[in-house]
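Only one chain is included here, represented as structure tokens and corresponding to the form predicted on its own.
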Amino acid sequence: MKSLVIIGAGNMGASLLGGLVSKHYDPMKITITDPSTDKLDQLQKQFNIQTTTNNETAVKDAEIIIFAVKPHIFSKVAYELASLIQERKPLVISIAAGITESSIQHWLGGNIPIIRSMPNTPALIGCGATALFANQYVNQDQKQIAESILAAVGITLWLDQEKLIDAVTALSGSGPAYFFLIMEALEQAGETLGLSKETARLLTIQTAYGAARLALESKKNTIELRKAVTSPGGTTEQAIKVLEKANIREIMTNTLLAARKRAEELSKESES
């Protein structure tokens, strides 16, 4: 089992740590770093892993380094570690949105195996969806290692073009917020129809959970599942007509286009 360092003990870094330990990754092979000693003390007690506030000490002998830092400090952290990373050329995995492989490569000095990944917040409970892209320096063994790491917090899939990460960011990266907004609107509508706040909330959440699980486990596609609920002349049919009249498909397409555009802007900003 390879020595692994997670730089950043925020929500995503901590969730990756928890997922790895739950999947029986040796805790003694994991080090996590963060400026906050309180966070580190809590994680050390919970998972019995190694912690430090010093990134350089952590990566000195690392075989895998996961950058779980905020995009705006990525370059600073990377520059500080570049010489150490050049010595060993470990596998570098980034989960920072909008930071391109070429930017990371530049900050680290070049010729480094780098995998960009885009997980989403349901990774916090082991239900994430993560897309990965590997550069030309990543070998097959390293791809398998990266996949197993991210699979500890949900499903994974590979992209053959880095530019597709912006589309993934728009769909699954930002996607939970779209569903939360729809759920919020359903709750409010339920209250408008006379349901109590708690009843509307529970019915909304369970319906969303049930629909997602059914879509995941069923052999039918989403079109077939929708049609199965939409009886001719029934209540659902009338509701669907309202959504279609409001151009819900166009709305969702424009939603993703706006998110992708911003992701592309962030990528350009990181390169400049």
Ligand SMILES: NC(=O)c1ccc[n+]([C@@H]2O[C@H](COP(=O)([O-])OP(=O)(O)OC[C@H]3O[C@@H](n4cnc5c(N)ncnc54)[C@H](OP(=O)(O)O)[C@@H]3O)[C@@H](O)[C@H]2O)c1
Given for the second form:
Amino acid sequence: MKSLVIIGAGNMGASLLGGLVSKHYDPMKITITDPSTDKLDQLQKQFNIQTTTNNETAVKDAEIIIFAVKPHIFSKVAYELASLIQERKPLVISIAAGITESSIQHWLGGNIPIIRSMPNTPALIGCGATALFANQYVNQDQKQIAESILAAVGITLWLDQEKLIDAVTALSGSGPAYFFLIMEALEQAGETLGLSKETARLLTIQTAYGAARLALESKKNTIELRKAVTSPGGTTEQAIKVLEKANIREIMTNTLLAARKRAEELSKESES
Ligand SMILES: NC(=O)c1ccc[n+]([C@@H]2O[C@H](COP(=O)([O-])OP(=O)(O)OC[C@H]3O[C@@H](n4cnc5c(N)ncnc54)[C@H](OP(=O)(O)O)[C@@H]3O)[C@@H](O)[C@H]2O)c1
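Switching forms now, from the form predicted on its own to the form predicted in complex with the named molecule, please provide the structure.
Whole complex next, starting from this chain.
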């Protein structure tokens, strides 16, 4: 098992750590760093991993380094570690939104195997969706290791072009918020129809969960599943007509286009 360092023990760093330990990654091979000794002590007690507030000490012998810091401090942390990383050229995995491979490569001094990934918030409960992109220095073994690391917090899939990360950001990265908004609207509509707040909330959440699980586990696609609920002359048919008339498909396309445009802008800002 490779020695692994996670830089940043925040939401994502700690979730990845929890996922890895639960999937039997050897805790003795994992080091996590953070400025907060309180956070580190808690994680050390919970998972029996190595911790340090010193990133340089942590990465000295690392074979894999995961950058789980916020995008705005990534360059500072990378510059500080560049000379150490150049010595051994470990696999670098970034989960930072909007930070391009070329930015990371530039900060680290070049020729480094880098995997850029885009997880989403359900990763916090092991239910994430992560897209991965590998640069030309990453070998097949390293791809497999990166995939198994991110698979500890959900499903993974590979992209063959980095620019598609912006589309992934628009779909699954920001996606949980679209579903939360739809759920919020459904709850309010349920209340308008006379249901209590709690009843509307529970029915909304369980319906979203049930629909997602059915879509994931059924052999039928979403069109077939929708048609199975929509009997001719029935209630669902009337409801779906309202959504189609309001151009739900165009709304979703415009939603993703807006998110992708912003993701592209943020990537350009990080490069300049
Ligand atoms: N949350 C998500 O769902 C999600 C989804 C996709 C991608 N991401 C990406 O994941 C990354 C982390 O996000 P997050 O939500 O986990 O953020 P977070 O909770 O703020 O975690 C970042 C952690 O890094 C620590 N840190 C700051 N400076 C550091 C340094 N020099 N060395 C080591 N650690 C340092 C922070 O400590 P302080 O709090 O003391 O500064 C914090 O504990 C971001 O780049 C984000 O774009 C997150």
